[in-house]
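One chain follows as structure tokens, the form predicted alone.
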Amino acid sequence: MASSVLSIKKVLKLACNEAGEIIKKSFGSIKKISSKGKNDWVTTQDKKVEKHIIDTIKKYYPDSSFIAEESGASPKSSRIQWIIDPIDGTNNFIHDYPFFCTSIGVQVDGELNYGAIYDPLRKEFFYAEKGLGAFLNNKRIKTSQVDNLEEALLCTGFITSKKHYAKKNIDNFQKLLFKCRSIRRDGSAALDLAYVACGRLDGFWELGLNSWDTAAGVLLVKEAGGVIGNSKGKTFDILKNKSLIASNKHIFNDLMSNVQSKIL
């Protein structure tokens, strides 16, 4: 296993790029899609990515162990754990709609230490590392100062795969609505997440989420200055939370405070 930290880095960037590549040739261009289930859908090039990105890691790191979107997860037999979702926002690229990316979380001995998130059509890199800050394209980046609820642009996602999940999100929704500046709902989970921590949004919340949607996410969140919570403001477990709030410090509690899941 290769030993220097500065490595893992390299090596997030060069799985990033070359998904980035395969994303944006099929960008424009008629995708083969097929179903996983209600109103959930796979295109081809979510498992040729998915499959680079593997391959092109243990190139490095050959004993690595992964949880992926679409493979699932390998046996656990090693310190070193990537957490991958090859298109983070798959109906946003089935509909060519220009806001997807790909996530890469890295979990080191069980702690989540590495944390990388690519738009391949805007070319921004978004890079945490435990304890070092979070960037974009190598620029450190910071949560926004908005301190109040009233001027905050949030963000949030319906799942529409997994209808109790975004029927309870309906009331949250509709509770936040006229108390903040507005609300957006991109489509991809991840990139809101590296929005909120570079300060583009204020404040995202979504149920039903999984730990390829956030494990990079929560941590650039963490590392630019934010706070993350599960739906009742504890301590945010990415392989066993569900419901994720994320904003800067200055918001958090009156934005958990409006949002209810009895599903963490």
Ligand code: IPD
The other form holds:
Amino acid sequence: MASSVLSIKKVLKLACNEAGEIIKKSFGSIKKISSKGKNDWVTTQDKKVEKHIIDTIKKYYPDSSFIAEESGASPKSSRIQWIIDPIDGTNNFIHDYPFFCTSIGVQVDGELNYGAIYDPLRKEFFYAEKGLGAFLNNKRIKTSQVDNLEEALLCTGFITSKKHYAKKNIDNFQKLLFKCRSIRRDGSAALDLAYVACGRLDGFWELGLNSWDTAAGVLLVKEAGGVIGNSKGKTFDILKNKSLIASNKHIFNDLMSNVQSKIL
Ligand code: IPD
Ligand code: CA
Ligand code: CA
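Could I have the structure of this protein in the form predicted together with D-MYO-inositol-1-phosphate, to go alongside the form predicted alone above?
Now the full complex is given, and it begins with the chain already shown.
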């Protein structure tokens, strides 16, 4: 590992803050949008922010590898791997719907050790470090105490670029809707996970996610005392699994038994 003047935590904070400044500059104005595939949109800001984050990280940790949504995976593997979603909630961002974030998870020697999620509009910096807990703007956060589905506020997502996941999840949505207090569909999986970590949501699930959507949020929820699993309720692998269930420890089994997906 390269010796560096800045800790990984400080680099995460710096990269997130810089990303937030770029994102905020174009919030409220027309964005240049292009298509990555059917129902899959990207703005010039997604690419600009991602490049900026990677450049900042490389300044302090030149010997790093990356999995980043817009530029892909770097060929060389090194001990530190940064998993980056520059703007999670691009559709919200395009529409100036104020719910999106930057998400960065960090694996060291294959272990998910750090996670940062930053909401630039609310200036909320969610941070987790393995074994040290989860924090919102430096204050310790915990998952909620709600212990039954009936009182739970849940959230989900539908990835419309992958119809089979979205369609399958409509069944889950329908099943859960009348079993819980209510369900949100906020449009930023990473920020949804941060909200589970700090107890604003009691649970979140989605089918068809990628590592850049989940890396930071998975660590946040775990370090806040919550539970994460794949659609079979087993250990969630950020690089292999696509279907994720996250909640406080009380409602996990109940939530999981209502989420069906053949694909893990
Ligand atoms: C998407 C958001 C959305 C979720 C999709 C993701 P993006 O990420 O997290 O909430 O439903 O599955 O792909 O494209 O905005 O980075
Ligand atoms: Ca995303
Ligand atoms: Ca994104």
